[in-house]
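One chain follows as C-alpha cells, the form predicted alone.
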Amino acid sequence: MEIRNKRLTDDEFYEIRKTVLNQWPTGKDVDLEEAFAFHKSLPDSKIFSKKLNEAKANRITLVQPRAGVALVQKHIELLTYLQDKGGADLLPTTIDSYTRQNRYKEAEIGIEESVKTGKSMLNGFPAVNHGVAAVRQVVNSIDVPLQIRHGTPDARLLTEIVFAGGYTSYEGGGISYNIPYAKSVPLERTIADWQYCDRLTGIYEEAGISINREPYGPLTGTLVPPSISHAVAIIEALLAAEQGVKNITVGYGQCGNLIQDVAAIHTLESLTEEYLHKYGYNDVVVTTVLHQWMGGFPQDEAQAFGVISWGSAAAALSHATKVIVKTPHEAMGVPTAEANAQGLRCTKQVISMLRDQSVDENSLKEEKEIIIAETKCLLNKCFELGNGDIALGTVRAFQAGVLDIPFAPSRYNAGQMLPVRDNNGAVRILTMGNLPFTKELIDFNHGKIDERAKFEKRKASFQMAIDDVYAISKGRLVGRPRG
C-alpha cells in the first residue's frame, strides 16, 4: 500500500468501521451519536483539552502519573487514590499489553484470573473487553480529565471503545507506536491505521466534543536526541491535524541536561506550531508534555526522589504544560498505589517551587538553534523524499534511514545512529548514520563529543553509550570510565 497524507472520506471511513467494530463482541456498543450525548453531558473539570488549554495560558505545569489495573472497581479504587492523596491534576488509564496486541481472548483469561486471584493479572486496563458501559463506570467515578495510555499499533477498536465511553484524551501514533514498540509491523500499516484514530476525533470534534491527542514523545525512552523525538511529534501532528484533530498535544522523554531539557520543550512548541501554521492548520492548539527520566532508575528510593525532582525541576522551568511523573519504585516493577502519590506529590512540591522560576535565555540560545537546525533537516528532507506528502515521505525516511531512533526494535527502522551524552550531559549523535544534517551541524555534534573524550581519556565509542544508558541507575548522569 501507498500511504498518503490525506483525510479519509467519510464513506472510506465508515467502510473501513464495519470491520473495526466487529473485531471483538463489545464494539457491537458503540453508537457514535450517544456517545456525543454522554460527552456533552460531562462537566468542564472532566474535559482534558479545556484544563490543557488553561494551563497554557497561564503557565501552569499539571501533574500526571501512569496507571492501569484489570478490574473496573480496582481501577476505580486506583485512580481515585492519585486524585485524593496523590493530588494528579491529570489521570491515566495505561492499557494492558494483550489489547495492546488486539489478543482480546488471552485479555479475557487475564480478567477472569484477576477476579480469582483478587488481583490485577494484567499490567494494565483491558478497556475493549470491558466494553463501554464499564469505561463510563471509571468516568463517572473520577473527577478529572481522563487519558488512554498504551502502546498499540492497531488502536481502532479501543479508540471507539474509550472515546464512546468518555474519555477526552488519547496518546499514540502510527510511528511513535510502532517503531519503539514492534518488530515486524509496517510504517504504511501503522500509520493509516492511526488516520482512522485521528479521522474518528475529528469527527468527534465536529460534532462539538474536543478530544485531545499526544503523540508519544520519548520513543524508545533513553537517550533519544531532542531532534528525533521532535521530527516523529510534529510529523504525528501533522497527520493528525489533516484528519481533523484539534488540540494536539507534543511529547519530549528527560534526557537529563537541564539546559537542554528546557531548550527542548521550547523549541517543540515553536516548531509544532510553525509546521501546523505552514500547512495550513491554523486552528490546532499545541500543549507540551515533559516525561520524567525514562530509562533505568536506581534501587535506592532516596536517589529514585533525586531523579523524580530534576525531572520535575525540567518541567517547571521549561513551563511545559503537563509532566509524566515516575515513582520510587521505578526500578522494581510496577508501583503501588502508595508510591505512585509519592511521586506526584513530590512532582508537584517542585513544580510550586519553581513556578515563579525561568533558565535564561541566553543560556538556551545555542541548544535551542541546534535542535531547531537539525529538527528543520529531518523534516523538510522527509517532505522532499515524499514529494511534499509528510505521510509518504515518513515511510521513505525510515526506509533511507533518514529517521532513525536508537535502540528500537523495529525491523523497519535503520539502527545505525547513535547517540551519546557530550561532557555536560547533553545528548549528542557519535555515529550519524543516514541522518541529513550539514556539515556544520555534524561538526558541533563531533565537537561535543571530543570534548568528553578527551576530558575521559579514552576514545568516542559504542562503550560510551553503553556507559550512558546505565549512568543515572549507578546515581551519575554522565557514563564516566571508572578510575
Second form
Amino acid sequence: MEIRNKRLTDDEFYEIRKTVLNQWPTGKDVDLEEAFAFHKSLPDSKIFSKKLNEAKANRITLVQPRAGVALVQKHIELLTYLQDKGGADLLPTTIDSYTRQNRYKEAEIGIEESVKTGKSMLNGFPAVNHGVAAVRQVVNSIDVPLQIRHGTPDARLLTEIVFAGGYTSYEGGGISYNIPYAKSVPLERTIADWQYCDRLTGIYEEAGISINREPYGPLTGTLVPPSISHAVAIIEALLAAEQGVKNITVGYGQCGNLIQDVAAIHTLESLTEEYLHKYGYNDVVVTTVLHQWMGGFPQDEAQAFGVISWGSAAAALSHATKVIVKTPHEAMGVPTAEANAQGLRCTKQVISMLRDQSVDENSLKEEKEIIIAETKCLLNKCFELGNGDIALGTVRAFQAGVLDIPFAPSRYNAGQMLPVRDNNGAVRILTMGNLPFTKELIDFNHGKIDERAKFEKRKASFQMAIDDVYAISKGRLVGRPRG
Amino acid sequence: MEIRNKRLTDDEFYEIRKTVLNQWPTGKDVDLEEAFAFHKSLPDSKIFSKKLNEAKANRITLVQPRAGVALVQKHIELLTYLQDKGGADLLPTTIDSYTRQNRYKEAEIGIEESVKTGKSMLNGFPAVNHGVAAVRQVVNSIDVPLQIRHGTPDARLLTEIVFAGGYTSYEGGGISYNIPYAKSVPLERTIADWQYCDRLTGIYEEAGISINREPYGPLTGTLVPPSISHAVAIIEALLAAEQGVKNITVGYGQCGNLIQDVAAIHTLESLTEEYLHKYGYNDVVVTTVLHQWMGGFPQDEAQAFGVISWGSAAAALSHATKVIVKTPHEAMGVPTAEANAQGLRCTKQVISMLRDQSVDENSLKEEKEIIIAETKCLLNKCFELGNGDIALGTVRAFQAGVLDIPFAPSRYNAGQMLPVRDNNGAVRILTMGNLPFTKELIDFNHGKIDERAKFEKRKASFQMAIDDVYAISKGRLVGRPRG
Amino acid sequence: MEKKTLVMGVIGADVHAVGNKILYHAFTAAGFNCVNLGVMVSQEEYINAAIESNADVIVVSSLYGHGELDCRGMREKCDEAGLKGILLYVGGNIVVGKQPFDEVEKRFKEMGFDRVFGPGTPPETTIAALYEDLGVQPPEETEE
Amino acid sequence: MEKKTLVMGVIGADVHAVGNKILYHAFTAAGFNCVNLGVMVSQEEYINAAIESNADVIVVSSLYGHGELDCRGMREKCDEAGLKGILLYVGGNIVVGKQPFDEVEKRFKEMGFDRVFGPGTPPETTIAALYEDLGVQPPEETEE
Ligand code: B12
Ligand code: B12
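What's the form predicted in complex with the partner chain like, now that we've got the form predicted alone?
Below is the whole assembly, all chains and molecules, this chain first.
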C-alpha cells in the first residue's frame, strides 16, 4: 500500500500496536490508561509543552543539553548534575545507538559491560531494555521537563515505553531520523513508523496529555542550507499534525552566519505556521529550537567555548524558544557531566546577556526572502509530486533528488546536491542536483558563491566544500585555501 | 604655568629629561642614539605599528592579552607561552602597581619576595627596576610586537626605559592614566607628564622609528558611555599628535549591546580622524582597539568564556584593529599562563569565525548619530572652556564636571554623572551632572531609561546602576530587579 | 540602636574604586556610621581614622593583588597605636592569582585579621558578619 | 606504481558519513584503489570485501563511541577467513568519551589493530602511514 498523509484509524493503530509491544519483553508493561494517569499526576513544572509555551510568550530562550548513559542510576545522577550545576531548563535522555537500530540484544551486552567496567560502554540510555518502571524512576527523580532524543528509524516501541514512562517531549521524524541516521531503510517505512509514533502522541493528546514533538532539525549537521532543513521540518510538522499532534518544535542547526541563522529561525516559525494553517491544522502551537553548530568541532576546549558561545548568540538574537547545547568535549567524545554543565553555563551566560537584544529586521529582509522562496519551491514540488499528498510526495521527492540532504548516509538520498559557503560564511548551494529552484534562486546561489571564488582566486568545487567541512574545527567559518 | 597643548621645545624636553633619568638608578642606562640603533635592528615582524597598519588594511582583528610577572625570565616564559600556545598576534608587558605609582622601592621588595617565595608577588613586570638591558632581553626573546600596558600617572622614566629597551607600542595618556588610576594627582600634572612621553615618542618618530601610542580607552571599565570615553580618547590623540606621534590606536571598552558597541568602534575611528584633520594633524594613522568587557566578571570559568566570546564577537563584527582579551580567571586573580592562553584561543576562534561578517550599516545609524552628537558636545565644550586650547580645556572640563567618568577614584573627577543601562542593555546616562548635552540628547537618554524603568516597574536610581554593575558577573547584561 | 562605626578603604597602591563605592552605600544603608577613606589608603591612614572616629572595626579592601605585601604588620601597628583588639576585616582579590582560598585565609589570619573574605563576597555576607561580630541588629527601615 | 587496495567503512551501527566520504576522496586522490563500504559495516562485510578485492589493508572508522564493542574479535575473524596478517587500521572517536589516548591505543593494539588513530586525525597522517606500511610512494600527480 502506498504511503499517505492520513490519520491512522484506531483499528489500524491498535493492530500494529500488538506486534510493536512484542518486539522486546519490556513492551508488555505498557498500559495506556495507567500511563495517562501517571502523566496526569505530573506537576506542571515537568511538562515540556507548558514550559515551551511560556518561553515563547516571554520571548526567552531555554537551554537544553544532550546526555545519556547506559545505567539508570548513573543516568539520574547525570541529569541531576546538569539540572543543578548546569542550570538546564530542559533535560534530555539521549538514546544509545544500538537501541536506535532496534538492536536490543547488543544494547543488553552494552548494559552488562557497563556494569562490569564501571563506565558507560553505550553512547546513550537504552530505554527499551530498561523498561517503563526504570524510565519512571528517571522522571520521578528530575524536576524539569524531559525529552527523548535519539535518531531511531523505527522508534515505535521506544515511543510506547517512554511515553508510558512519563516523558513529555519526543524528538524525531520519518525523514529526519532516517536519511541522516540510516543507510538502507526505505523512506516509506520510516514515514509509516513515525505516523505510528505521531498517532500515539495524538492519542495522548486526546486524553488531555499534550506531549511535545520535535522534528529533528539539523539533519547531517554539516552545511545543510536552511531551506532544505526547513522543508523537512515543515513536512514532518504536517505529518505529525495529521496524526493529532498539537505541540511542535521545529529545529534548525546553526550555519554560522548570523544573518542567515536569525533569518532561518524567523522563517522556520512563520513558514511552519503558514503551512499548518494552509492545510487546516489550526490549533498547533509552534515553537523553535536552534542547535549550536552541529558539524565538526575544534578539539581545544577554549576554542570549543568560542563555538558554543556563537551558537548561543545566534539562538538569543533570533529568540529561538530553546537552544541545544554542545560541550567543550564535543570533538573528543561523549562529554563528562562536568564538561556538559560547562557548556550549559557558558550558553546561559550568553543567552541571558543577549536576551534583550535583537537583529534589525531590515538587515534580515533579503535572507528571509531567499529562504522562504527556496523552501516554497521545495515544498510545492513535493506536494506536486504526491498529487497533493505530502507523504507520498516526500518519498517521490527523495527519489527524484528534489529533496537532497548533503553528506547523508542513506541510499535513499540522491546525494547530488553540494553546498559551500559564500564569502560571508552563509551556506549556499553550488551543485543543485535536482533541486527544483527557480532560475533566480539558482543565480542568487551561484552569484554568492562566485563572489567567494573570485575572492579566493579558485574555482568553487568539492575541495571548497571539504575545506568548509573542516573550517570550524580549524578555527574558521569559511574554509579559505591554505598558504 | 598653565597647561597648553603645545609641542615641548627641545630645550624644555631635555631640561626635564635630566631629572627624569635620575628618578631611579636604571635611568642612567638610557642612551637615545644607541636606542635608535637598537630599534633599527628590529625586524618588521616585531614592529607594532607595521602589524597594526597591515591589519587595518586587511580589515582583520588582531588579538592581544594582558600579562606581566615580577621576574624577567618568568616574564619571558609567560610571553613565549602566550605566543606559542595562545597564538597571540601582539604581546603586552603589564607593569605592576608599585611601578605605576613610582614606588620603585616597594617594587624592589616585591622582586625580592618573588625570588624568595618562587611565585610572583607583584601584579606585573617592574620594568624600571629591571632596567634597559633586561627589557631588551624580553624584546629579543619574543617574535611578535610588544607593548607596555600600565596605568601610570607619571610614566616618564618608564617610557624612557622601555623605549630604549625596544618596545614599539605604549599605552596610556594624561587623562586615561590619571582619573581611573589615581586618587589625588592633578590633571595638569599628568597631562604635562604625558606630553613628555608623547614628545619622546615624537623624537623616536623623527629618528625614523614609529612607536605606536594607545590612549587607554576603557577608563574605569564600568558602565562608561561611549561618548565619554571617545571624548577622552580623541583629546589624548590630539595631545599626542601635537607632540609628533604618528601612529595612534584609540580604544573602547565593550559595553555589551552589540549595536552600541559596533557603532562605538566605527565612530571612534571616524571622529578621531575628523578631529585630527580639523586641527591640522594630517599624517597620523588611526587604528582601533576593543577591550572585552572590563567590568566585573563571573567567577565560573565557563560563564567567563561566554563573556569573552561576546567581546570577541563585538570586536570582529565591528572590525576593530585589535581586541584586548580577558581570561577565564578574570574574577579570581591574575591569570595563569594557561588560563590566559585559553582566553586567547577562545577569542581567536570567534574572531576568525566572524571575520567575514559585519553589522548592517542601517541598523547602526541612530546609535552612531547619538554617539557622534554626544561626543561633539563634550569636545566642543572642552575647546570652548580652554579658549581653543584642548589641554587647558580638558583641565577645566573636569573641574566643571563637563567631562565626568563614572566610578572613578580621582578627586579631580566630579563624579556627578550616573550611567545605567537601557532596556536593550545599551549604556545611557541617568544623572547628567554637568555634561553639556543638548536637550535632545538628554531627552534621548532619559527616554531610553524610562522605557526600562517602566518595564521593570521601578524608578531609575543608584540602585539600578548598582544592579547593572553586578549584572554581568551574575550572568545578565541588564541588572533586572531580583525576585 | 547605637550606631557602630567602621573605617573602610582600599589599601596600598590599589585604585579599584567601584566595590568601595558600593560597599559604602551598602554599609550606610545597613545602619553603620562609615568613615570611607576611598582608594590608596596606607595603614597609617586607617589607624588614624579609626582613632579619630573611635571606630569599632576596620574594613580593608584589596583588589589588585598586592594585598599580602600591603597588609603585613597592620595588626601590630594597630596594637602600637592603642587599637588593641579592634576588629580587622579584609576582603577582595587579596592575593595575586587564583589560589586555594583556605590557604589564603590562613595566611591572613596569621597576620592578625579577624575575618578574611574571598573574591566577589557580596555586601550582604559582610554585613551579616558585622552584625554578628558587633552584636547589633539591622536598622528597622532599610533602603530597599 | 602498482596500486594498493584498501577496504574502508564505518563499523557497527555507526552512521557518521562525513568523514568517510572525505577519506574516500583523499585515499583515491592519494593513489589507492578504494573499496568504500560506507557506514554501518559489519565485521563480516569488511572481511568479505577484503577477500573479494584482495585488499592490502582494512581501514575501520568508528565515530559514535561503540568502537570498542564493535571491533572486538575482528583480528581473529580475519585470521579465520584466511586474511592472516592483513593490515588493520582503526581511527575516529573510537571509545565513549574523552579518554587518555595512550590507554585507548593500547587496548586496540591488544585487539590486534596495527595502527590506532585518535580523534580528528587528518587524512594526510593516515595516508603517510599507509605509504609507509605498504612501502609505496605518492602518485606523481596529486589532485591539489
Ligand atoms: C556531524 C556529527 C553527527 C551527525 C552525523 C551525520 C552523518 N550521518 O554523517 C549526526 C548529527 C547525525 C550525528 C549523530 C550521532 N552522533 Co555524532 N557527531 C558529529 C560530529 C559533530 C562531527 C563528525 C564529523 O562529521 N566530522 C567531520 C569529519 C570530516 O571528521 P571525522 O568524522 O572525525 O572523520 C575524520 C577523522 O576522524 C579521520 N578518521 C575517521 N575515520 C578514521 C579511520 C582511520 C583509520 C584514521 C586514521 C582516521 C579516521 O578522518 C576523517 C576525515 O578527516 C562529531 C563530533 C566532532 N568531531 O566534532 C559528533 C560525534 C562523533 N557524534 C557522537 C555521537 C554520540 C552521536 C550520536 C550517538 C548522537 C548523540 N549522542 O548525539 C549519533 C550516532 C548516530 C549513529 N548511529 O552513528 C559522538 C561520539 C562520542 C564518542 N565517541 O564518545 C561525537 C564525538 C560527539 C560527542 N562528543 O558526543 N553526529
Ligand atoms: C574594573 C577593574 C579595574 C578597573 C578599576 C577602575 C577603578 N578605578 O575602580 C581598572 C581597569 C582601572 C583596573 C585596573 C587594574 N586592575 Co583591575 N579589575 C577590575 C575588575 C574587572 C572588576 C573590579 C570591579 O569593579 N568589580 C565590581 C565590584 C562591585 O566588585 P569588587 O571590586 O570585587 O568588590 C566587591 C567585593 O570584592 C567585596 N569586597 C571588596 N572589598 C571587600 C572587603 C571585605 C572585608 C569584604 C568582606 C568584601 C569586600 O565587596 C565589593 C562590593 O560587592 C576586576 C576583576 C573582576 N572582579 O572581574 C579586575 C582586577 C581586580 N584587577 C586586577 C589588576 C591586576 C589590575 C591592574 C594591576 C591592571 C592589570 N593588570 O590589568 C590595575 C591596578 C591598578 C591599581 N593600581 O589598582 C586583578 C587583580 C589580580 C589579583 N588580585 O590577582 C583583577 C582581579 C583582574 C585579574 N584577574 O587580573 N581594574
